[in-house]
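Next up: a single chain in structure tokens, the form predicted on its own.
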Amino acid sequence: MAVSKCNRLNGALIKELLDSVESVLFDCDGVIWRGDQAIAGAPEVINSLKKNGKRVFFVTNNSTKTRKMYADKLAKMGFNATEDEVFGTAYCSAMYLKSVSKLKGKVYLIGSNAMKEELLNVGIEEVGTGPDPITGVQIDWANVPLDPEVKAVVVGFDEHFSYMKLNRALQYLSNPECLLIGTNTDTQLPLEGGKAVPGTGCLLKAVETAAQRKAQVVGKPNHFMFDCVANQYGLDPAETLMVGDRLDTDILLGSNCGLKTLLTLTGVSTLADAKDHQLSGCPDRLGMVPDYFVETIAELLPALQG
């Protein structure tokens, strides 16, 4: 395989790359779909990879959906995918608390109903989902009732995030033995037409700042996201390809874990972004330079069907 980075993937190089891997990890939004529309050719790529004996997994920092919800969405779009192949941060956070933290207690959850469901699936109870309206005055806030069984604060995407939720997290985290877990640090969620809304990273930073604590983050580019897949399926990093549209999450995850990396230009990051990192000479930024890039993953199809 080529030693240099940021190579245009085409021709015989596509087959060479695919022949060198047995497993492929795909980010979702911006890679295989945009919103509720599959990217042209993406279902055929995924299904052909499987027909060619490759193992395919879906890894996403989105914490608002369960594995089943993702599997249902994939099926509706024509992807041959199962629930067990989906690794979102809602599921991975639950697995981290169960397998790594070995949590004995409840979670104060700043997050979605999907996160609540994934926690319950591994036997962890939560408190906190839904709105938490503010009442009283400051001394009341500082003495807000707390559940003594809560042993961790978990922060994911929460459309009901509020001052009172931030305050309640602070009160729990004033106990140094209470864990702080974050799903991911993405600061913006890109939308169609160049628009964006604040991402989970903004909420997590607020909690970290209030509590003067640093969270353990489970999502991309953290190593645990890959470990979660690798430990269940015995993946060999040297024979695994990470395909994504974000340099700071997808490609950096691949670099952190020793995977081959492929950037698709159908989402957030641009080729100019990758080149800027490559020319920077900064070790931290070099980790965000992909091995290869394509305009769209549909470019893999001829090599898979030929």
Second form
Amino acid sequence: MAVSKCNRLNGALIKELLDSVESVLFDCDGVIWRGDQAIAGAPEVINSLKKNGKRVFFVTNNSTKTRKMYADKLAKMGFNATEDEVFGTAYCSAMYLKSVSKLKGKVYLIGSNAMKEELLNVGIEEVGTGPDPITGVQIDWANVPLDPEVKAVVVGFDEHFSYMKLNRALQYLSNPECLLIGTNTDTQLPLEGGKAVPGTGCLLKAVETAAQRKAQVVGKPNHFMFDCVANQYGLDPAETLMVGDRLDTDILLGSNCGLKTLLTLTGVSTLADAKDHQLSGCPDRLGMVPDYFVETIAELLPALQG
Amino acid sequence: MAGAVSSKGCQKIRGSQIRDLLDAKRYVLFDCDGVIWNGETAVPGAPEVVSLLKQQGKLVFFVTNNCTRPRENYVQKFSRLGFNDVAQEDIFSSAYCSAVYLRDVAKVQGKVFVIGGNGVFKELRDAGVPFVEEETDVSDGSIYDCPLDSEVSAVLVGYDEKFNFLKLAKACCYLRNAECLFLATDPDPWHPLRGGRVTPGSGSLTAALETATERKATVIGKPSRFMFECIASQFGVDPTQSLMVGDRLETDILFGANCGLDTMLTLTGVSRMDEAEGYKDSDSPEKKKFVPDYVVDTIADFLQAQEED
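I've shown you the form predicted on its own. Could you give me the structure of the form predicted together with the partner chain?
First the chain shown before, then all remaining chains and molecules of the complex.
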């Protein structure tokens, strides 16, 4: 069935779309902010949506902050939001290990202090965070002491990533029972001013290559992130809108979960990318075609404030 | 449909079969780790095998993906482990071949940003290829804002135990320029150590960089053809008169297949007979290239071939 897709959202269509949904999920980087700068009009959009009775959630693959840290950042930028509305991969990975993996044991963590904190919040201890430079010679590396309570290797964004960490992960993973979990596969972590640094995807790929196995990935486009929100708040996919800037994570998540999808062009993906997927006719790519697009989410404002 | 059209290969050979095979070969290429030595221990009989082949007038080459040493260190290792008459010219390591590639094939202008160790640095220096050496404990700049050298026109990634996020970030910045070359010494995802343990290989570091840049590296080492082309250009080697002996199906045997050489798997290293047979029984034509023509338990079996009449 040919459903009309990739339509410019403007005029009356905006109000029509917003009236048809009860909850709106926003990605963060490239959608409501870039680095430490809010996208112009974004706080007003979020706040107006809430005033209009919509539920708003933030769903981000970025694993460097806890829910609390995100709430603080949101507040500082003028967004009216609470901790409970934020779903980052630090929090969701901890939830995944707790509720899906039902992990009994510790985690070898390549990741941030935020991830460490979220794990501890669900009662899971970790080893490994922080700098870990190489010492000794090659045979020492194969014989690094392993904590027998470690039952999973978890990989998130880690600016202290090093060969030694990769090595430790490999040693733990030589036990086939040891789980391998990744927060996300994004190849870049966006910063302000259009800059970017290598993303978690690269670190995860290094671990997967060395260990010759694939990780279970928690973040978008895996439906787990949506499940997390939906289970806690009873969302109906048919009445939920996903707003994102990346076709292969945000939009694909939306498609995978039966949500309506809106692409904003203030981030990574371009309209040309979207059209490309649409014209490809390839079933694997059609999930990356958004229902609608806008140049910036600020375009939603008139319909909300009018 | 069970089985492919021809299920040849994986032929375990001994004695006169080995002798007949070797009689037809003028050039023998050996991988090192797991074939002629394991760590600091020569495979028993390996030094005698090499001497014997040379006495028979064959040209013997050593083709290794291991980029951690310069060739002159390899010469010392050969000598230390009892191999006589192995000259630097006989050794083709991925570090050496990367330097040759940069100098003679890419004809690189400008500097090379290296993620690697002394093995690579020395070979680049010897080849006269300028490079930028990343100091790991210099904290000028962070991953978010690092100073770049404007003369860098190529990135070479190899085994680097000092690999860290800063190096990854810098390499990515350089590779954002499509004109900047992207080379990898070898694709090995892990390296075997004594006692069945493993350590992450160059391939895992290359994978990180490929993912970050969404670019594919040009790989110098096996199974890519370049190391053979290096040998052939220096010694005029005829593939049909050559035998590649290795222990890793996915690198050595595939390398041999890619270069049109006969291939022999020796079982003193990484790959096992059942793995080779698994590839042989596979329906996928791609997998056929991993199947060795011949298999020996150890290259010391070559000596036995000489003893039999």
